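Given as structure tokens, the chain that follows is alone and in the form predicted alone.
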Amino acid sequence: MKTVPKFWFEPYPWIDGDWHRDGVTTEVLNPATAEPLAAVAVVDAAVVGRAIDGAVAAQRDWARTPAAQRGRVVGEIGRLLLRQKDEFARLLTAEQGKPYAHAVAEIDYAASFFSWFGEEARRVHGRIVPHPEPDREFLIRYKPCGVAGLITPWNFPLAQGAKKIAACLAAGCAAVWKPAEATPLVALGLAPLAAEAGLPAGLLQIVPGSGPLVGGVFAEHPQVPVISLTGSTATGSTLMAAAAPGIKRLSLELGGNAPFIVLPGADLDFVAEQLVRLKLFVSGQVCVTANRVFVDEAGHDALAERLVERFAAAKVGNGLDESVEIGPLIDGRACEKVGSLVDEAIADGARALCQNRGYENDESLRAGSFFPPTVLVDVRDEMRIAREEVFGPVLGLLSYRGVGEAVRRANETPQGLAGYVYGRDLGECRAVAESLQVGIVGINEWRPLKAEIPFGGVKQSGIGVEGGEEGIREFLDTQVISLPVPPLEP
């Protein structure tokens, strides 16, 4: 059994390169045991304003710092993060609940964004465009926007921050980061690393606190031109409305309802192995996880049998136990929400083939927020469990008769974040993938997200992208200068 590491940071907001040792505190709990981990001080509006003011002052010099130098600092944060991988992973597991192996993967994923954008910093450049009039030309420049307000969720509390922070700093901007209320510790743990990497004070401000309060300050403050949020569609809509009077630039990664289409003749053993890895990753609390599994009538029962076998055998428990494959949900309210979706589906005619309650035999887990890994069949499109995002270890199978029908039904949702296609004929797989109205598709791959590629949703799943060469552009303004061509002396 792993243990919670000793803190290398203080549980206070990080303002202008130091801990702001003041404010009302709130308890952070381990969702596996409900035991308190720390009392963290939360900010009020005045402290958020102070953080923004400090970021504005620091950003002026940072914007003039050579891109290569900015990139070295950003990349160094990632290297220091990997040096402390085990401590971060244990803290992340204790705070969020995910199994230790999943936490290690998140640290690697987070570090990859610091590495990627550390390199991308020097690749931001303008261009010269010919002018239609003689003796003139256009200079196109990309300039840092200024201060960005960053809001991240609890399911990937470090990686989601890393995506935004790395791109923001590489672009020459300053970041004011509001981590999720349930998981502020791993965010605060990043502060000393940024300082050790050489990041000047004020460029990364970390302000734990209420989402509506901090988000409201971001939306209203005239010195925050950019807001980047990863959260629910409802939260994104609320933030858009609040930011509208200031015409803020918004980057939003919002909710999903990912279709997972199993084509006729697919290798069902491979499909089951991949689907279980995807759905049980972070206990199903992932915006890109498979939400609706479409399988043809001929393969339906055989796939269901394989899924039940794997779900029933998975070990549920405290993620600090390295033999555990599935941890708790983030809190009791999450369990209630997933439970209501499952109960309603069963009342409407769905059948539960598996509900793995093995954790109930462990006294140490009685107070934890666990939900039984569940396999449902006879799920229909009109059920709420097929229309809403299910943030838990629940698989619902929907049968189809023709591939065209599966694609049509997959697209009949206002969300468009991710999708998956599994089959033997890669030509057919690609045709189906290109027909899906989503931002990213994995063909025979359960986790296609990488720092090297842009990721974002369509429809109500978001605006803008993170990662890839495109991700840094979320923090850059475009300026065009029309100027005379200097005359060449004879």
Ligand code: ADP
Second form
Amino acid sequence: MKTVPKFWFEPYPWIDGDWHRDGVTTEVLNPATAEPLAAVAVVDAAVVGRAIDGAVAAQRDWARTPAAQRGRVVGEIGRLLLRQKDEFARLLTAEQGKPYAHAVAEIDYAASFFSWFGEEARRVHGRIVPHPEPDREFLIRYKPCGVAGLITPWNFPLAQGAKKIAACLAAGCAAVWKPAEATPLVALGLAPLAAEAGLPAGLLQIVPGSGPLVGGVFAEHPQVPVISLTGSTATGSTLMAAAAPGIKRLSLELGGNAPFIVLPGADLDFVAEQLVRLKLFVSGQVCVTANRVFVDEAGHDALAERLVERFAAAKVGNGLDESVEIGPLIDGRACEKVGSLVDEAIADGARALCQNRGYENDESLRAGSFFPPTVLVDVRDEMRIAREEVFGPVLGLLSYRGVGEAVRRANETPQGLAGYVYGRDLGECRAVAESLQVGIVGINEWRPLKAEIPFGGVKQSGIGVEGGEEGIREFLDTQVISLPVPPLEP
Ligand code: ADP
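With the form predicted alone done, generate the form predicted in complex with the ligand in the same format.
Full complex below, order starting with the chain above.
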């Protein structure tokens, strides 16, 4: 059994390179045991204002710092994260609940964004465009926007922040980061690393607190031109409305309802193995996880059988126990929400083939927010469980009669984040992938997300992208200078 590490940070907001040792505290609980991990001070509007002011002052020099130097600092934060990987992973598991191995994967993933954007900092360059009139030319430049407000959720408390912070700092901007209420610790853990990496004070401010409060300050503050949120679609919509009067630039990574299409003749052993990994990753609390599994009638029963076998055998428990494959959900409310979707689907005609409650016999898990890994068949498109993001370890199977029908039904949702296509004929897989109205598709791959590629949703799943060479653009303004070209001397 792994243990909760000793804290290398203090449970206070991090402002201008120091802990702001003040404020009302809230308890952070371990979702596997309900034990308190720490009391963290949360910010009020005045403290957020101070953080923004400090960021504005620090950003002026940062924007003038050579890009290569900024990049080195950003890359160094990633290197320091990897050096402290085990401590971060144990804290992440204690705070978020995910199994230790998933936590390690998250630290690696987070570090990859610091590494990637550390390199990209040097590749932000403009261009010269010929002018249609004589003796002039256009200079196109990309300039840092200033201070960005960053808001992240609890499912990947470090990586969701890392994606935004790395791009923001590499671009020459300052970041004011509000982690989720349930998971501020791992976020605060990043602060000493940023300082050690040589990041000047004020460029990364960390302000734990309420979403509506901090989001409201970001939306109203004239010196926060960009707000980047990863969260639910409802929160994205609320924030957009709040930011509308100030015409803020928004970058939104919102909810998904990913279709997972199993084509006729697919290798069902492989599909089952991949689908179970995808669905059990962070207990299904992932916006890109498979939400609707479309399988052709002929393969339906055989796939269901394989999924049940694996779900029934999966070990649920405290993620600090390394034999555990599925941790708790984030809190009791999340369990109730997933439970209501499952109960409603069953009342509507779906059948539960597996509800793995093995953890109920373990006394030490009694107070944790666990949900039984569940396989449902006879799910229909109109059920709430197929229309809403489930955010739990529940696999719902929907059968289809022709690939065209599967694609049409897969696209019948206002969300468009991720999709998955599994089959043997790669031409067919690719044609289906191209027809899906989503931002990213994995063909015979359960986790295609990487720092190297731009990731973002279409439709109501978001605006803008993170990662890739495009990710840094979210924090850059385009400026054009039209200038006369002096006549060339012979
Ligand atoms: P989830 O369901 O994943 O918790 P939320 O959208 O509720 O998603 O939360 C994601 C982040 O958005 C959290 O940091 C939360 O505090 C923040 N948040 C919630 N409401 C608002 C809001 N009105 N404005 C800005 N941020 C918000």
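Numbering follows the first chain given and starts at 1. In this text, the rigid core denotes the largest set of C-alpha atoms whose superposition between the two forms falls within 1.5 Å. Quantities reported herein were computed from a predicted structural model and do not represent experimental measurements. Shifts are known only where both forms have a C-alpha.
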Task: Sequence-ordered runs, three or more residues, C-alpha shift 2 Å or more between the two forms, rigid core - done: 486-490
